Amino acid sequence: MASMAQAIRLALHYAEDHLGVTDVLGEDVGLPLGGVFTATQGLKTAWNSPLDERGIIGCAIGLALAGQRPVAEIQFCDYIYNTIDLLKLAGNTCWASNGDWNVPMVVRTPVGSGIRGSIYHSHSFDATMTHIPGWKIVMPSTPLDAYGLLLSACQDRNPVMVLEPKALLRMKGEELIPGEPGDDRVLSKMIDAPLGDRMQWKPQWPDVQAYTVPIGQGKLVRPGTDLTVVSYGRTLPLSVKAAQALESEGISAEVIDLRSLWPYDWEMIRESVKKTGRALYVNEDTEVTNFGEHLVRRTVEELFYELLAPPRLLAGKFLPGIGLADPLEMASVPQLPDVTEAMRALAREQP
């Protein structure tokens, strides 16, 4: 089964073969690199731009406005934030405009811890990102999700945010990607560039096919009674672990994969509360205007009657940065024991 990574750099081909990508930039992506994380090795429209953020984003606007379709990367989220102004620009084009004006492009970014990156790569975009009106905003936990929302990304009339959670870019899926080869030794000998000089490696690409994964519509991982617990990204799979560990205790917990940040897939949500009269929002950004409280809010206003227990937040800390410390970066944001308990507290806990 493909990696996360992989499935990227999969998506991206087909989307450079069938759906009109242009360009794909950003710092190190083409040769010789391929990416930090090698998800743009051999893709035959990466290219190499300066060490500069804002020119990335402003350059794929330009790209977008005049008719391409771009894919920026930016090399890990924690410095996209001085780009804040551009990413707003391009989130209001087309409410600017009235619909005048469209602006195709799409933007990936690693987000999130599970890479000892200490202060400087261990950020979360997740809430900030949600604070910038005009964009689809959305995070995969899988590599098949990975590679059908991307290529659901690369064919919208205006931007889209992919976040990719950084400890999961090399773990492996439990689905084959449409196409894909079934054997790992074979697909990595066929896309993986060999270690070395790579200025002339070419990959041979699968025949992957089309699959979409409708930005806006979330996932039920696994059914549940008891309690709903809502996750993304690197904290997604530790719910799915934690429900298993607690189904030895008597508690049902129902895991539902957000997929996309916005739009949300509010339905779903919705209606496993009124199952369950529980909620656990789970993501590993700080805890202070995370985007889960967002969630609880709205579960409180619109479904509090349906409640059997207050919703709660289980999220990273308040903290400025993460530590290159084991230690501390396992204290910063959820671990799985720290989701075991939310999840197991709140199932007990009586009306």
Second form
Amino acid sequence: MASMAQAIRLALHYAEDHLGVTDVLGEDVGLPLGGVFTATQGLKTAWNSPLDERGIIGCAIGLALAGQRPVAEIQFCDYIYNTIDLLKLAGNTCWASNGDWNVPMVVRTPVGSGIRGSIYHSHSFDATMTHIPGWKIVMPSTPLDAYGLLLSACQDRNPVMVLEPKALLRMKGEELIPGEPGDDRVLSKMIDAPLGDRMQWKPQWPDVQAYTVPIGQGKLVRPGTDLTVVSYGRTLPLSVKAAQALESEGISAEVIDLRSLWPYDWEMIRESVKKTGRALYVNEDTEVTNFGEHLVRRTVEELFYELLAPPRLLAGKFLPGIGLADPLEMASVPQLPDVTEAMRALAREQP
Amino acid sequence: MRGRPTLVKEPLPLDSKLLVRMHELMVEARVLEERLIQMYRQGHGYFWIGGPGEEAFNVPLGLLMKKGQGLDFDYLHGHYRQSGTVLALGEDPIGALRQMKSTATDPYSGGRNFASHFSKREWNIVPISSPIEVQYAMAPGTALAQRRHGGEGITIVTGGDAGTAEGDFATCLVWSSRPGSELPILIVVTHNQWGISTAACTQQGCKIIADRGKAFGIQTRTIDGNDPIASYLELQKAMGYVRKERKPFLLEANVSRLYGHSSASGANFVTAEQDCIVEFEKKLEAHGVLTRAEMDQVRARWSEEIAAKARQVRDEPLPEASTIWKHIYAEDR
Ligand SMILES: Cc1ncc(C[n+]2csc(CCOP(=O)(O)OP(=O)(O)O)c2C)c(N)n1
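For comparison with the form predicted on its own, provide the form predicted in complex with its partner chain.
Full assembly next; the chain just shown is listed first.
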């Protein structure tokens, strides 16, 4: 099965051929590298931009205004922060012009910890991004969802931010992308750039098919009855693992992969929490003014009388950075034992 | 009082019909701005910012633009001193009055944005936004699309001198001149010597802003933006070059700021700076293009017409509160 990086590549290839994507731009996205995570190898519209994040976002806005369909990459979300007013601009152009203009652009950026990235390659961006109205924001946790969400993003008439969990980019999926060859080695031969000189290399694209994950739809990954865990990105597979482990203790956890942060699937959360009476939100961005806090607030306000325990948030510590040494990273953002413990505690919590 | 002017013999380098048209538009723009300031003073608007003092440059710019929608036409990434350009493109001044009054009828933002924040997709006028210099980061995008498209359409970006200290100005220079991927973009800086209150000469060591283009191999020129004839001719050359060669051009126009920065600094008339309309009118009169009486008539006519439009706008309703939820997203077609 394709890794998430390969799935992104396949999605962009499909989008170039079928959805009118005109530009895949960013630092090192074109030849020879094809992206620091290989996500843009072999794409015919990929081109290397100047090392200038504001320029990348600005150019993408301009391209979108001129009727093109750009997909911009910011190499690491740690470096997207100096573009925030341009992200605001992309998000408010339709509204500010009272609907006259729209900005059909996609921005992709790797987020989060898990590759020992230290202070400047471990940031999350979901808390900050969800403060910027006018965008749609997605964050896949599987290759197939990455494929399906990107295809939706590339057809949207509005700016879409695709947050790509770094820790999962190399993870293989459990579901085939429609049209993907079943054998990983075959896929790799076809679409992974060879080592050495790549200037003449051309990928052999498999005939991947249309498959979209509608923006705004969560996924019930694992049904359960005792508590609801809502997560996305790197902490989603951790939540699933924790749920599996807790089964032996007689705790039945329902796990929802939110997938879209804005708009998001409140209905799915609500139905689940009504059933379980307990809600745990898990993500790894810093916990103060975290997106999960919004979900907690909404849960309290709208589902208070359905609750058996206070809704909880497990998120990253409110620290200036994630330290490189193993114990530092482990202590800074939720790891499997933290998720398991938080779930156990919430499941057992009694008034 | 005024003696009969002695007619100057040598002809002006532009056709007199065009000169009359430029004068007409410059006066229209000035009268509009003065009306906007008055509306602010009378409480018919929360804030004024605009372009009085830049008409001699902005009007020719609008006259020389290829007006229309899409890649074959010129894109304008302007800033908040652009009324002369927008009127020269043929816009009805009532739109600016409506935006000043934040009425539901405001054609540029539905009562959401400040005065002089124009937007008109039909004519490739990209929404003007308040953050200084962001337009210089966006403009390479439309220019890149036009480079690819071919044809004659170009991208024009404008802004003030102080803003060139922002990184977005450097972004524009870099992205416009990538070797082998040069962009059809006219990069304009209207240099009025001021930020809000900070004098340009106290902040940037670079004496001539246009010189910054030279390091990138960009054609440059610094012109007298208070002279509409020079502006027209220089813009014609620069735009012709960008249209034909599909390469960037950096044009710095020295202009005046006749009512200060905005209403926040009082919006009072400044006597120490050159008034481009006064200078132009002297010239037109001296060359027998228009008489004083004719020019007075032009002003009187616009004053009356724009006052009437302002009266009309006064009674128009404000946007409904519920409209805040409209157009957060473009709907699927
Ligand atoms: C990014 C940003 N910083 C500060 C401001 C506040 N501000 C508005 S206009 C202005 C001065 C701009 O001067 P200049 O670029 O020379 O243009 P001018 O107004 O003189 O035409 C400032 C500081 C702003 N709008 N945007």
